[in-house]
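In the form predicted alone, a lone chain appears below as structure tokens.
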Amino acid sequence: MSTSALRFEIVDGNIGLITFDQPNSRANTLNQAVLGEFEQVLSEIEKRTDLQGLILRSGKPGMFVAGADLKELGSAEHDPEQAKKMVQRGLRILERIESLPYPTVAAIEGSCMGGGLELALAFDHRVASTHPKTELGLPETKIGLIPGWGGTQRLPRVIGPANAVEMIASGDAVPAAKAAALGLVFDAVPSERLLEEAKRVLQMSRETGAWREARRQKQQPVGLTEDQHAFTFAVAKGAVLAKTKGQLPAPMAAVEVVEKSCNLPLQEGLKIETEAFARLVGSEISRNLIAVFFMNQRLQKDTGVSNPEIKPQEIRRVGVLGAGIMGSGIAGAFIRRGIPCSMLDVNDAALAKGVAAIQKLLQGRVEAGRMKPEEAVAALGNLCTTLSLAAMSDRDLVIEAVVENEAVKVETFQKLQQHLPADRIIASNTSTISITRMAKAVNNPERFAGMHFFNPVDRMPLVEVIRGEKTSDETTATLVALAKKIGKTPIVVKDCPGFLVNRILFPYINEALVLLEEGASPRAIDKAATTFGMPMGPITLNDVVGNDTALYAGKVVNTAFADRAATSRILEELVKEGRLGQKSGAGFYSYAKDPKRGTDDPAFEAILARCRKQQRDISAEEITDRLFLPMLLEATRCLAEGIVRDPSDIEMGLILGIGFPAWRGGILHWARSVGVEEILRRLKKYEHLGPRFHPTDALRQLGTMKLGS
């Protein structure tokens, strides 16, 4: 028999084989139509008396099952009863699989996520391939939900509650080898052996009766003692609170469901899971996280240009000018993805320092298990260093990452182009300087653009591709495609002071300094930001970035938007004193005793006393408003000016670039959830502070604007 997504056949005389291969799709997803096909196939199977086993596999290399259809789930977000019905339909299908009168095996190759893993857990055994894309996980907490098709019940019974709650609460996937070590899969074998291994496990299970024991184990309580139970879930809850700071309900809900149900029979546990799942569906946080998922999907598909006929140029070799923190980071990103890179600096000492930084980064990845030693050696083989611009003549793309000084950059471009053929691309890693203005220094401005990486390059996913007035579609599409090739998420931005992320960030940084001068403490400002959901506060951020960098970059943006830039002396005073932040051992905080978090420093208090204009108590509410309202208004100005091609680019730019809390959906989603009228009311309190708090027309229109999928 044949259906559109599922193909059923008999192999080896008496083994049923279901091949899941959704047509016209790169992924297999468990939407309602596919669930209907599973019901049809199971009805056919249940009638047969000749089968001795069942195997499920995917027809897509590198893809098993991606999970449930989030668009369908979104349609039920306002109707808990509809969501329950969708969940119960899936649960009935899994129950039917577990009731078949013979052993079953899921043969997993590629991504096996969410509902896909829950489907596989309903099979008696699982085997996985060692394909590099094979990974198994329950990522539902990352979209504000918990597993709803028995994942919180079957996984603890298969790998134990402690391992299960760690996987479920984090939402992180595990590769095939770790899945085998956990007991989640029977074995991990090469792709070409996967089907034969599934058949072998099926035969072994049939002969030994292991399949009956596997089912019994999944149906019964786990059986933790009172002490084991108390210890397991105290540790799990502590880990979740440390990571989420109590701001995300789904991870804790997942832990509590496992806690309540692991010592109950499966059917009772499933009821607890379903009730908890229904409470989370349609919650504001879940809606926001699902919106972020789709906004990210849009970026992954976006070519960066509107014309579908434009094809990116192939970039085979890259050059990087500058071996400092950014230059070495950018070079490291290319060589790790197998793209040969030539790194240039003015002397051997600078190059040696840059190479050492890359080596340290690669070694760190090896020690963390994110890279094999031979892969690190191969990556270093893609790196060469030079003191001569002439060595860049065979590069398809050269990225400038020298000091953030326009005159120095322009002189560098003028010298570089003497050695480059006319069809090569030049990009600048500048964070604030006008691409259009610098393009006047090159012979082919259509092949010149910004390619702004964020620090630290190894960890930050965002790349801003900045179009100057004359940057061509082909150049833009080429840089977008290249950023994706090295594992980054590119956003195309129109040239303006600060581009997208820094332009919206500087009002936040600026207001933090003004608040200091009015009497707020550094810790109070940082706490207000982290309570809101930021990974660190603006005071700490200055110290991490470098107060000299923040000062010079801030001058560019604040000069361009002088009407809404409040003046502050604090950064200048810190730089004069050599207090540049973490890199110098002191800034707003001292890093002598605590190199990461810093400690309060009386020496800074003396500097602050010189700069303070008043001394008053400032509430946490006021600090929060004054940090984030100017950011929001700048974001609406970027919308109105067409700085990005889609409103969702603003959301993702801030989420990926500065860690704006994804669970708030982005700054525009946050404003809309608060309510435009409420935002206007809050702004009214601060209008006397000047234009940086004056509402924009785009803000007033935000309530009816489409912000993304």
Second form
Amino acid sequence: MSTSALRFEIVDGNIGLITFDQPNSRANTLNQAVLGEFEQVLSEIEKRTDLQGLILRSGKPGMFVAGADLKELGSAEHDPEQAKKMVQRGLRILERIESLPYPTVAAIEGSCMGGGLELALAFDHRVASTHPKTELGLPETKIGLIPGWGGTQRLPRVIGPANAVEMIASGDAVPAAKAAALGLVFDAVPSERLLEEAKRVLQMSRETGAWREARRQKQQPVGLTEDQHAFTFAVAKGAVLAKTKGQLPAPMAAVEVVEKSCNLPLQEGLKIETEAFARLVGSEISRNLIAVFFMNQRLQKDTGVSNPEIKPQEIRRVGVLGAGIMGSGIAGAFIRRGIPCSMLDVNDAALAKGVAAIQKLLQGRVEAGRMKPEEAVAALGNLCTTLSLAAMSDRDLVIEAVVENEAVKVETFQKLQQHLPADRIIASNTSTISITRMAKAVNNPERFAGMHFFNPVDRMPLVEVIRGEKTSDETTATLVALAKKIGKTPIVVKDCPGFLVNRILFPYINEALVLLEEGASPRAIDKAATTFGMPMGPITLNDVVGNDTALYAGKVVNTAFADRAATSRILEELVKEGRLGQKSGAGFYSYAKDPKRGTDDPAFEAILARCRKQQRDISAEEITDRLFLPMLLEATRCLAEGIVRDPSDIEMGLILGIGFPAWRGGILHWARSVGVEEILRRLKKYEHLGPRFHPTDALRQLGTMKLGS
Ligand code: NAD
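Could you present the same protein in the form predicted in complex with nicotinamide-adenine-dinucleotide (NAD), rather than the form predicted alone shown above?
Below, the chain from earlier opens the complete complex, with every other chain and molecule after it.
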């Protein structure tokens, strides 16, 4: 097998064809070794006098170039001078491509991301295949960087600054058809015609001289008028600020680079890009985001069990019991991925409600352009509904999502078993009930586990696969494989109250309520959490989840961990008054005027006044410490108890399950970067509040612990 990533050949007599196919790898990445190969191939090409054109393509179906090598970038120190050198090597290669005395075309099939798109942008023309995996994007801002190989320069010159800034600041990729509409690629054709199309464009360009014009356009300023310039970047900056709340420097840096450089010649613009890029490489945020990327990759590869011999069972048909919020969401997730699903409930009205919810979800996806109408129809064809457990007899797996009541669930399992062959798997979506305990009621506890989806199922990527004491490796591996098949990220968790995410979330929710009782306002608490980087504060989160649900789940976790749980009567008082949160129009906030964000509500103030124990001013710093330190301590307890199989599962569980800011690298990582000594110092301040602020041994060891595998 060849050890080189690039193959060069002459086709049709005078066209140079470079095929990029990195050996022993599913992806093509632009690491230092590959850059060296590009330099060599270019030297060979530059010497030749017989060439009339150059085409670059990938040898891997569905994969053009994934981008720069993140292992190299993630391990880069924060050394701007070193970063500049790294960048200049790549820039020089692109410049050499742009100086060849004949037209060039990049034939793109599959992911064309980051450095891959920057490379393609150095070609005079790009053509794409309509392969479903073809997508083009500059995702650098998602890992705390900006494009460094000319992406902030050539993209605005090719598709215009407004579109370019949107693509770069969001980091989102576009499919082939959209790329063609934007003018990013010349056109999009079926895979089997891609090479022919590249040759056709090459010939046309040679005949018309279009390649000279394409090059000229990329060298020159884009030429925005003063008004256009001011408008474009005011809009772009506003959009970035709204999204990042000023917490992530990279998207704004990208906008500013394009703003400063788009009206300058390419060479001057590239210098501005390089300076800005070098400031971000190796920065803490960038390294954290890259570390999270790798933690996510680990999960994607993880089979969920340590024994490599274990093979997941094939799941061809599933059943879902309960057509409520979760049952319909779970059924929707299966049918969207082509897995036939039978959904059961106790009466027609409940089933109709569940089906309507699924239809609404599919319709929403069609309207957002994320699904074709015929795909939505095909998905619905995979759904059937039933009132009879007998209809579950041909299912490989049945997921229970009926009401959160142990007696009802256990009775359901017992009745289900009368119809379900013994070799099938039963999983429960319970949020709080012990899997080990419920397993005692089933005939085959080794084929019983928790499969805890998060609400809304359509948007939340995380699934906790919960192993009861007797759950087998095969059952675990099967649920992990199935969760991945429907696009979710599974984490295997040992059975314990609250499992992983709710167990760590509740100390934080509890503390928010205690802070209210001590005098903090709901807004001040939410603000401290969002300033830290959470997508919403704990008070709003209660209103969104439902205060009745939060009260119930909280009781289970707080009873189990009574030694350290801080309790409050506020949730109980709210539920008593029917203030269940967003769903009832009022909770901590009122949702009458603003159904999403809510407004401050004097009626809640009256309830709070009854519950308040103190009325003191509490600083934002204290609120932040008090919210996140108990959360951290619970995370260290989960670590010590082996609730997950790898410390990075705790980080990813919180990032995916509750939106813990990825740019902090995870909660354990955050503590490490603050410093264990400093965390201990902060805990000392709150020692008098009780065991929930007392350090754990695992926290003391955190400084030296290996946090990822
Ligand atoms: P829900 O009240 O919306 O739906 C429950 C459905 O189960 C109803 O349609 C009801 O008619 C049906 N049902 C009741 N008894 C039944 C029986 N014996 N057989 C068949 N169907 C029956 O509740 P939900 O929010 O969808 O919660 C379902 C499960 O998912 C619970 O265990 C809950 O703890 C868990 N869960 C909920 C959330 C959430 O945020 N809502 C998140 C994760 C897990």
